[in-house]
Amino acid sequence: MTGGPFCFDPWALYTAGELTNPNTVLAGVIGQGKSALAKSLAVRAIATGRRVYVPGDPKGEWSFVAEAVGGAVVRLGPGLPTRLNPLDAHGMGTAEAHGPRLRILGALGALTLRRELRPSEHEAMEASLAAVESHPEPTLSEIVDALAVHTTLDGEGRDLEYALRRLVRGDLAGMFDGTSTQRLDRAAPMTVLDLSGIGSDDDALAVAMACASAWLEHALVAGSAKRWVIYDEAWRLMRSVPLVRRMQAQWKLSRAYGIANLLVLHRLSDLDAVGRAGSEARALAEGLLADCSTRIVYRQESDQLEPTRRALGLSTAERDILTTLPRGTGLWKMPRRSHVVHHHLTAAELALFDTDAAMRDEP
């Protein structure tokens, strides 16, 4: 509001004691410039030596950005040639990789079953994993086959076996059921997992995000480069409790591994899709917000003011300006101070980040 320049780097601010963690949430109604802000934060951070991971791009809007900065784009979808193995060890030993593999299998089981796994299903899953971990690169196809054997022996795990078959012989076949066809380039300035080929099925997107994030997970904890991890269109992901659990674990790792997570939402009432107030699911989602020291809010509709104020701990004055913010202007709330900031884009950024081209009549 002073008219002076504004600079933001979560790692520098954390080092200076201004932030308690490097994570950020960005919320705003459609068409107010929050997507351009997220992309601008990412691209400008690369110039200072940071790297960027987008572990799921449902609309394919980040691919052009990654290619423009010399990054890597991994495109996933039915019929496409790319395959990622979520059980990849990425150089870890079998004992070290066992825990992460169990966690991703548990998440995939819960996602495809649409419920929590029973103790007997956990046991069947662990026995099946142990049976295939002697192989150099165990795959989901081998897990499903091992589950079929286990089911034949004692009858347990049948529902889990059928659910995971979706990734091997169902609509998600060919993406995560074999060895990886692509290796992660940790030196790339930006890596984007383009999931636009999956379409509008939120269940399929959640499964793909879980698999893709497992494939990226080792890279996030390896090396010393600081990394933005950007969850765009996060309102679609917040509906999946197993996926929110995985995101929460990544949030907790942020300070230890130099990660700054960016969660992009339309409005804070998106949390209502996760679960009712007081439920474990809702507590997990609210925990993500609590672990974001920086809260950036673009214009909100009047009926969203009070939920936004409660969720982000805004003052009355901060709440009242949210309906009057012009396009490209947001309230930046940090632990000790708040700012109203207008985001300036260069001509090159405007061309690269434009998401409104389809809505205009071009001459």
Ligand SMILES: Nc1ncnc2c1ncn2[C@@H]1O[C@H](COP(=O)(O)OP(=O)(O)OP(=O)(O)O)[C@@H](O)[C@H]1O
Contents of the next structure:
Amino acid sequence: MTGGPFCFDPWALYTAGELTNPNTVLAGVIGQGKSALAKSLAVRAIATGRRVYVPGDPKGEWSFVAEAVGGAVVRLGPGLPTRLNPLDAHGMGTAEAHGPRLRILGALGALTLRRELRPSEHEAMEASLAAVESHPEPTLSEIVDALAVHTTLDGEGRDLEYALRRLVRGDLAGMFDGTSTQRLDRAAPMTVLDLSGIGSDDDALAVAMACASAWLEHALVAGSAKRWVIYDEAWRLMRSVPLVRRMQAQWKLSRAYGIANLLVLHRLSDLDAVGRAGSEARALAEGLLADCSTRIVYRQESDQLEPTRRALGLSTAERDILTTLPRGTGLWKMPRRSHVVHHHLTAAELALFDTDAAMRDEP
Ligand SMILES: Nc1ncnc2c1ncn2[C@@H]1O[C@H](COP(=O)(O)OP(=O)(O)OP(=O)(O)O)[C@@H](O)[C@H]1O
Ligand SMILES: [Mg+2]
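Since the structure above is the form predicted on its own, I would like to see how the form predicted in complex with the named molecule looks, so please show that one next.
Complete assembly follows, chain above in first position.
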């Protein structure tokens, strides 16, 4: 609004005591430039030595960006050659890898069963993991086979076995059911998990994200570089309760590892899709939001003004400008100050971040 330049580095502001955490939420209606802003934050941060991780890109619009900065792209989808093994030890010993492996298996079980695991199923899972974890590279296929043995012994775990079988023989086969075809390059400036090949199947997306998050944990603990973790289209990812739970666990670790998370939504009522008010899932999602010291709001529909004001603690004056914001312009709300900021894209950025090409009549 003042016409002056605006600079944002969540780590610098955190160190200066301006922010209580480096996490950021970015909300705005379709096509207002949220992804373009996220990409600029990413690319410009890389220029100052930061790294960027995009743990799930359902539209496949980040690959060009990663390639342009010399980063790595992992493309997952039915029929594509890439496979990620969610049970990868990433150099850990068997004892050390046991806990993380059990957690990812629990999340995959809950996702494919579409409900929480029963205690007996947890036990079956643990027994199956114990049966295969002495192998050099245990896989999901081996877990499913071990579950089948366990099931015939005492009848427990049959539902779980059938649910997980979907990842081995069903429609999700070939993506997570063998040894990994790709190694995580921790030194890459940007790593993008391109999930556009998965299409509109939210189940498959959630499973891929859960497996990717197991990878992410290892990227987080290694190295000292500050890192942006960007959840573009977070509203889609947050429909899955086990995923929200894993995100929350990772956010707890974030501060210790110098991570700044960026959550991109359309509107705050996207959180309604996570669960009913008062439910555990909803509380988790609201916790993620509360853990974002910086709130960037792009244009909102008029029916969203009050919910947005309440959820983000805006003043009425701040609320009232939200319907008038032009593309690329947002309200940046930080604990002690707020700004209206227009995002200038450089010519190179504009060419790289364009998501409108399909809408135009090219000559
Ligand atoms: N600050 C800006 N200045 C000029 N053009 C911009 C700006 N921000 C975005 N654009 C253009 O607007 C188009 C849409 O932007 P973008 O994809 O970032 O929107 P979005 O908010 O992420 O949309 P969606 O909700 O569909 O994901 C892009 O083609 C981009 O090049
Ligand atoms: Mg976008």
